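One chain follows as structure tokens, the form predicted alone.
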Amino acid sequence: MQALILAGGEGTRLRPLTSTMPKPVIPLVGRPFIGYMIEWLRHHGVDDVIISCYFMADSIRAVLGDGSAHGVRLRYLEEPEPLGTGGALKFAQDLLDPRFFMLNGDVLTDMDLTEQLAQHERTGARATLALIAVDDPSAYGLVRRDLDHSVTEFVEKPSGGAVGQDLINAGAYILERNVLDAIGPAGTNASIEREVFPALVGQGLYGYASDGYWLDIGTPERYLQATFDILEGIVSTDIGRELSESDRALADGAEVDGMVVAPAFVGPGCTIAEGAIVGGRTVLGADVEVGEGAHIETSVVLDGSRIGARTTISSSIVGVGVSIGEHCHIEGGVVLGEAVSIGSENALAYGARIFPGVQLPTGAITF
């Protein structure tokens, strides 16, 4: 089976993550972000993948190679200028087989691929969108269906007439070749979710009803819950089982004379000096220095990074290469890009976020 991945868009949202790095190879809990969507994919018997690229494509391949390294064949597809969802579907069906997954690059999710495809081949569907309830439907709009399983409307803007109907398109979809004759010629700008699929009811469009677990991280928050999850076990991972098998804490390769609290994977290479603490719920990428009596909880800090005596970091996000200095305080929702510099006796709170390469001299923030 093959799937493409839509994976083209700047991740403005994550910035400054995003500033240095395409939002599909952000490191989260040990790999690139979306190694799990493959790894999920596999699992679901898909061996043949094309990733459609355009912001800091280069990167990307960079990261994943041929996909050797996570058991499928992996190619990639640069579109010359962002064409949107089913702009990028268009421009791709030269290597597209007669039936195909389509997903959108930015969610972590553990849905059932196996019995979505099931219930398509069952209803014999031109088009089948998987669904998920979410408690808020208002910031994504609604998919009704019938008795059958045929999607009979899209929703933009759900309001309380609407109570009870709360399933989402959760951006995995089942589709037959045929549905590209409904976009224009290739290299056209188009939606699939707001032309094709609408145009698609009553011919052939279909939803599929999952109850897996699902999250969009395009933002922080949902990076850091993401991370949680992951750890937690809440989403179904492969180093999730790993985790599972080390009571919650991974430190392969690291060198601890402090303490690892559970939930939390620290990545090789790491140093935790006497007296830190890391964890729960924190994430340690490779070769990151903690010093002496720092404390960091529910937080990730990226590859490379070095964390200063008494330093403590909460609920933060610190890049790759990033210097903090000692007795600094981050917390509530920072996020510093790729090679900051912290002085000591800095304090930065609020969702502060802090572009790669500024410098903070000692003192310069207090709170």
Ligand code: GDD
Second form
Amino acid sequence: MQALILAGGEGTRLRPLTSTMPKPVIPLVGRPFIGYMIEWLRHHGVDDVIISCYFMADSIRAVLGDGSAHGVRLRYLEEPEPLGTGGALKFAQDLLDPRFFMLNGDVLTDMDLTEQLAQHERTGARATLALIAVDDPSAYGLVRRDLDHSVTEFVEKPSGGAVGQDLINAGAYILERNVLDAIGPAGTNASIEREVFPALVGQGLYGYASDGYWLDIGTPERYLQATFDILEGIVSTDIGRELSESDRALADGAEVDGMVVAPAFVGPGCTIAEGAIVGGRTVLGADVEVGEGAHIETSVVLDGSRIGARTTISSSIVGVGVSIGEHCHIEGGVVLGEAVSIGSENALAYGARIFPGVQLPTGAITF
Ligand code: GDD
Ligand code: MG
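For comparison with the form predicted alone, please write out the form predicted in complex with the named molecule.
Below is the entire complex, every chain and molecule, led by the chain shown above.
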């Protein structure tokens, strides 16, 4: 079975992480995010994946290659300009099979695509959308269904505030190729949510309600939530299963003189000095140095960063190659971009986002 993954968005809400790398390949618990999507698709019989790119396409290709490391055939399509979700689908037309999955490239999920496919076949649908219940549909595509699962209404980003639990579009579709007939000429901009799905209501559009795990990872808070949920096994993943076999702390190839508190994942080449505590709910990428007496909890520190002695970090994200001096306090949703340098004796909080390459001198910020 084939899958088309949309991965062209700029990921603006995840800056400054997405200032230097595209959202699909941001590391999540030691592997590129989209690796989780491919693993999930493979579990449901997908062996042929097309990634539809625009923003930083070369970095996506460089990280994922031809897919052999992920057990699938991977091909890339690069749009000359962003064509929107429907335009991206039409742009892929020459590569598409008679039936295929189409996925938004920013959801961490273990929804049962096999069940969705079974329903798709039972109803004879042209398109079957996976649906998930949320408390506030306003940031999503609101979907209403009939008793036979046919969609009666699709409203993208509905205004009017929350009206209790609703089913929304989870960004995982099974499409028959003839859905492409509902889109204008190739190379023009189109939205599958605003144009195609509303036009297909009553024309073979069905919804499959899923009760699996589902999270759009597009903000720092959700990226951290996704990290915790993988570490704690709340979403079903291969790495989560590996963690559970080792009592939820993995530190292979790391030099640990301090302590690692589960659940945690510590990448290869890390050094954790004496008296330092890493965890719980913490991920260190590869080659991270943690100084004496430092304390990192509920946070992610990406590859090659250095954390000074007695510095504390909680509920924050430290990008690649960041250097933090001694005795700093970083808490409350701070995001540090690639190669940021923070001098000693600084305090950062309240969701501060520091952009790539910025240098803060010693004692520059306190509260
Ligand atoms: N190739 C390509 N070209 N991909 C694109 C483009 C484009 O022009 N625009 C967006 N994408 C990709 C994004 O990278 C992302 O993976 C996916 O399409 C959805 O775009 P988002 O920008 O993340 O949309 P959203 O989160 O506001 O809303 C969508 O997802 C919700 C679920 O998370 C919609 O599909 C909603 O209906 C849905 O509920
Ligand atoms: Mg999204």
